[in-house]
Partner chain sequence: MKKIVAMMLAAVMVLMLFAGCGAVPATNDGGNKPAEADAEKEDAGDEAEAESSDLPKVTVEVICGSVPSETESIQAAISEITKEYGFVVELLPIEIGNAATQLNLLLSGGDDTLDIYTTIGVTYNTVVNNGQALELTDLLKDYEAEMKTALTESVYNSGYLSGKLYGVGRLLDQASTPCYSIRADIAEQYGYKNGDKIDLDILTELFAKIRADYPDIPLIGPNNGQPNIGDSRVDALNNKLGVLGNYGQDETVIDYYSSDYFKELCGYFEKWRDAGYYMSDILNVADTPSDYIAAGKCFGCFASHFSAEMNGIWSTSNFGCDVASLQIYEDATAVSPGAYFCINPACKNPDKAATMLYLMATNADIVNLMINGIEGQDYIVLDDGSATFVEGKDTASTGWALGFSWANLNSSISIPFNYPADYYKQMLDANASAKQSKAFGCQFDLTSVADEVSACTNVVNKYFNALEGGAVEDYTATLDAFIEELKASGIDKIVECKQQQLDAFLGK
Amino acid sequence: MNNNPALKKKNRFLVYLRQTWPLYLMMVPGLAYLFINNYLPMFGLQFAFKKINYTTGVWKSPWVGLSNFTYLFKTADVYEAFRNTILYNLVFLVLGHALALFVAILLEQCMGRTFKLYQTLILLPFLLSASVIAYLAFAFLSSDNGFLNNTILKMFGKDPITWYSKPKYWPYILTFIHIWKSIGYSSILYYATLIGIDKSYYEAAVLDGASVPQQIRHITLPLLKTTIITLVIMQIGRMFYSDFGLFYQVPMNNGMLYSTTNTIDTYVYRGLMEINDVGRSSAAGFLQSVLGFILVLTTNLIVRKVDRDSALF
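Answer block, the chain by itself, in the form predicted on its own:
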C-alpha cells in the first residue's frame, strides 16, 4: 500500500473532480456571461481619465487626470440630474417596497383559483419594453387624441392639458408608471418568502384569537425583515442610477421636460450622443458606480450595527 501523502491528496482530488465536473461545466456559461457583461467593460474605465482622440485611438489619447470629473460639477445640468436621480429613487424606494409588500401579502391571503390570473396581470407590465410603455403613455397623454384629454377631462368639463409641455406633472406621471411597471416583480420576490413561512405560526395565532392584521404585524413582517433589508440595500446601491427607458423614452426626450426628467443616465447619454464627449460621459458613469458602492457599504455597515444577521456581509 502506498502511503505517500502527496499521492493520496492527488487521488482524492481526482475522485472529487470526477464527481463534480458536471457542476463546474454548468458554471461555464454563467461565468462567461459574468466576465463579458461585468468585467470586460471595465476596460472602458480608462475613458473617464482621458481626452479621447479618435485619430490617435484610445491607447494613445492623452491622460487628463480628474478634469473630466471636475467639468461635471461646473455645469448646472449635472446638479439637476443628480437631484432628480436621487429624489426619484428615494420615492421609488419607499413607495415601491411598501406597495410591493402590500400586494405580496394580498396575494398570499387570496390564494385560490384566480391566483395565477392575479399574478400574471401584475407581472405583465414588467415584461413590457420601454418603447411599448412610451406609446401607451402617449395614448393616454396625447394633447389631441389622448384618453385623459378626450375622455376624462372632457367628462368633467375641463380644458385639455398639454402634458408634454408641463414639467410639473411629470414627477407624478413617472412615479406612477414606474410603480405600475415594477410592483409585480417586486411583490413576487416578497411572495416567494411569504410562502416559505411555516403555517403553524398562523394556526397558533388563530387559536390565540389573533386577527389578520395582528398576524401580519407580529408574524409576517418580522419574518420578512431580512428579505426587506436585503432588497432595500440592493436598491440603495442603484440610488445614482435610473431607468433610462422611463426617463428618456417615456417623455420622448422632450427638451421642455428636462427640469423634471433629466437624470444622470440621460445626461450621460446626451453627453455621448449630442456633444460626442466620451471622456466626460464615462466620468459620470464611473462616479455613479463609486457612489453606489459607497452607499451599499455604508448601509450594510449600519445594518450590521443594528442587526448583524440581517446584513448582506
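Numbering follows the first chain given and starts at 1. Just so we're on the same page, rigid core means the largest C-alpha set that superposes within 1.5 Å between forms. Here the structure is a predicted model, which means the values were calculated and not measured. First, how it differs from the form predicted in complex with its partner chain.
- Superposition on the rigid core between these two forms places the CA atom of residue 260 less than 2 Å from its counterpart.
- Comparing the forms between these two forms on their rigid core, the Cα displacement of residue 61 reaches 2 Å or more.
- Residue 52: CA moves 2 Å or more between these two forms after rigid-core fitting.
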Given for the second form:
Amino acid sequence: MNNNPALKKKNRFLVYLRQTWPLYLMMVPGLAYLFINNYLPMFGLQFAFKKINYTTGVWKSPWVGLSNFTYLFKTADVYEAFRNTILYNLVFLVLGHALALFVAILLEQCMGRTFKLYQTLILLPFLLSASVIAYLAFAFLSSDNGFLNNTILKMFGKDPITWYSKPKYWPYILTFIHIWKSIGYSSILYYATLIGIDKSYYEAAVLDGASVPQQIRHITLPLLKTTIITLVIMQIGRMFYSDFGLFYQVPMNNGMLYSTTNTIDTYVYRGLMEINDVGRSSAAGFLQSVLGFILVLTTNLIVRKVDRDSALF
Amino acid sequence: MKKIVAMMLAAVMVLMLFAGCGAVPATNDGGNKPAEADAEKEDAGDEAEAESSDLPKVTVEVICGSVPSETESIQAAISEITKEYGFVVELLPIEIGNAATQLNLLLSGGDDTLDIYTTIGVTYNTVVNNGQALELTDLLKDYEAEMKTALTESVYNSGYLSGKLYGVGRLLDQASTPCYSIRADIAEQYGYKNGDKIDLDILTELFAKIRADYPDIPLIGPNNGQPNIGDSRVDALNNKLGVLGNYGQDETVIDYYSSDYFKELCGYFEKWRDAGYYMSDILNVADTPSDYIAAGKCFGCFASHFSAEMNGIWSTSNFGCDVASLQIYEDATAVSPGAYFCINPACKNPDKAATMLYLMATNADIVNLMINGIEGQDYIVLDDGSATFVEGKDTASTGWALGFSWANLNSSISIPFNYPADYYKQMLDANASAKQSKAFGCQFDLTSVADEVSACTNVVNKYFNALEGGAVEDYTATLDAFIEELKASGIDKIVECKQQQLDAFLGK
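Next up, the form predicted in complex with its partner chain, please; the one we just looked at was the form predicted on its own.
Then the entire complex follows, led off by the chain already shown.
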C-alpha cells in the first residue's frame, strides 16, 4: 500500500491517460489543423510592421514601425469606410440574427416535404458567388432593362430611377441582398439547436393551455439564448471586416456609390491596387483583427458580468 | 484492436494534413499546367527531353488569354534554338486575367519557378523596390550594344533606376492616340472613313448629326468596362497623378485633374451626357464593343492606338463588322515603355536567363515562335508577308496564345498577325514621329508618397469614370469636389515628388 499522495495522484493520472489516450489521439488532427490554419499565419502579423524585400526575405526585411498604418488615418474617405463597415455590420448583426431566428422557428413548425423545399430555397442564395449575385442585382436595377424600373415602378406609375448613381438607395439594397444571401445558412444554425429541444416541454405547455407565441417566448427563446449569444459574439469579432464580394462586386465598383458602399476592405483594395504593398495591406488586416479581438473580449466580459453561464469563456 | 485502428486512422489524418504542404518538386511540373499539357509531354517532349535533360533550364512567362494546349511543342522548338547557347526553355503560360495575382505569388515565394517575367499586372518600380528583380547591369554588358540596336537606345536606357539596370523595356507603340471607333457604314454616311483626323468639336457635331437620323441608338459604349476616353496631350507619368502637359514637352509636373485639359474634356462629357449620347449604365453593363457595335445596339466607342487607321483595322477583325476609327488629337506623346522584362532574383542560372532576354530582343525565330507559334500548325504566312489563322481555325481552336504579341519584349521582329505586312514598320514610324516626352525613361519612385498615392487612387476611382461616363448630375460641382478631395488627399505632394525626380533626371 503506497500512501504517498503525490505518487497516488500520478498513478491516477496514468490510469486516466490509459483510459482516454485514444480520445486525445483523435484530437491531434483537429489541433494540428487549428495550429496550421489559425496560429501559424499569425507570424504574418509582422508583415504589418515591415518593408518587405523579397531578395533578403521576410525575416530580414527592415522594420518600419507604424508607417504602414498611416494611410488608414489620413483622409475623410477612410473615416467614411470605417463608418460604413461598422454601421452595415451592426444592421446585419441585429436584423440578420432576428430574421434567422424567425425563419428557424417557422422552419421548425413545418414538417415533412415542405420543410425540405423551403430549406433548399432559402439556402440556395448562400451558394451563389458574388459575381452572379451582382448580375442578378443588375437584372433588377439596370436603368433601361431592369425589372424594377420596367415593371414594379411602372406599375405604380413612378419615374424610373438610375439606381447605380444614387447612393442613398444602396444601404437598403445591400442589406436586403446580404440578408437574402445569408439567412439560409444562419437559420440552419438556429434550427439545429431548435430540434434538440426536448418536445416534452412543449407538450407540458400545451396541456397548461399555452398558445404558440407563449411557447416561443417562454420555452424556445430561453433555451436558444446560449446559441444566440455565441453566434453574436462570434460575429462581433468580424465587426471591422466586410464581405468584399457584396461591397465591391454588387455595386460594380461604381464610383458614384462609394459614399454608401465603401468599406475598409474595398478602400484598401482600391488604394493598394497600384502600389501593391504587402506591408500596407497586412497593416489593414492587422488593425481589423486587433479591433475585432478587443470587441470580442469586451462583449464577452459584459456577458459574463450579466450571465456567467452564457459567456463564451 | 479498436485502439490500433483508431491510432492508425489518426495517423493517416495527420499525414493527410501535411500532404498539401510538401516542397515544390524540382521539375516545377506541380500545379501550374493543365493535365492535358502533361499528357502531351509524354509523346511530344520525349525526344527533346532525352537529349537536353542535363542542360540548365530557363522558365519564361507567357501571357495568354487561357492556357494554350501546345505549350510543350513550342517550348521544344524554342529550346532547339537555345541549345547552342547552352540552355533549354520552359514556357509558363499565365492568363492575363490572373497575371497580377499569379506574378505576386510566384515572385514572393523565393523559389525559382519563374526566371523571366514581364511587369504586366505589376509595376516595374514596385518589383525593383520589393527586391523582386535581379540587377542586370553587368549580366547584360555583352549584349548591350545589340539590344540597344534592336530595341532602340531610349527604350533600353529607360530600364535604369538610379544608375542600375533591373529590367529591359518592351519595344511597342510608345505613343497612343485616342480615337473614336464607329461602324464604318455610319461613318461613311457622314463623309468619314477609317483613319480620318477630327477633333472633339467635329466629333460632337458628328454625334448631333447621327442622333438626328438615329434618335434611339446610343453613340458611346464601354470599352474594357469604361468609357476609355484617353488624352494624348499629356504624359501620364504612369498613373495620371501628376502629368506633363503639352504633349510631354513641359518640364513642370501638374495635377491633371485640376488642369485645363481635363476641364475642357469634362465640358464635352457634360454636353454628350445632356444630349444622351452615352449608353445607359455605361459603367455597369458587361457589353463589349464586339457585342454592341455589330448588333447595332450602340454605334461606337473610344479606343487608343498608335494609329487610328490601324485601330480601325484591328477593330474590324475583332468586332464582327467594318469599323472606322477617327483620330481625335493632332499629335501623340511618346512615353516610357509600359512593361519591363525582369529576372527573378531566385533564378539559378542568371547568365542563361540574361542570354534568353537577349534572344527575346534580337532573335526573330524565337520571338516569332513565342508570338505566333509554329508555322503551319498555328499560323500560315500569306503572300504579302503577314500571317493569319490556319484554314478553319480561330483563336479558340488554335493551340497557341495568339493575339498577345504586345506582351512580348520585341514584337517588331515577328510576322504581323492579322495586320498589314508593314504593321510594325508603321508602329516604329509612329514612335519616331510622336513628340518624345521629356520624362521618357524617367522611372518615378513613389514610395515616399505611398499614403498619398493610395488616398488619391481612391478619389480618382470615385469620380473619374463617373465624370467620363456622363453619370454625374452637376458637372461643375462634382469636378470641384473631385479637385478638392484630391488636394485633401495630398495630390500636391505626389506632384512635388515627381517634379523632384524629373528635375534630377533632366540634370537640373
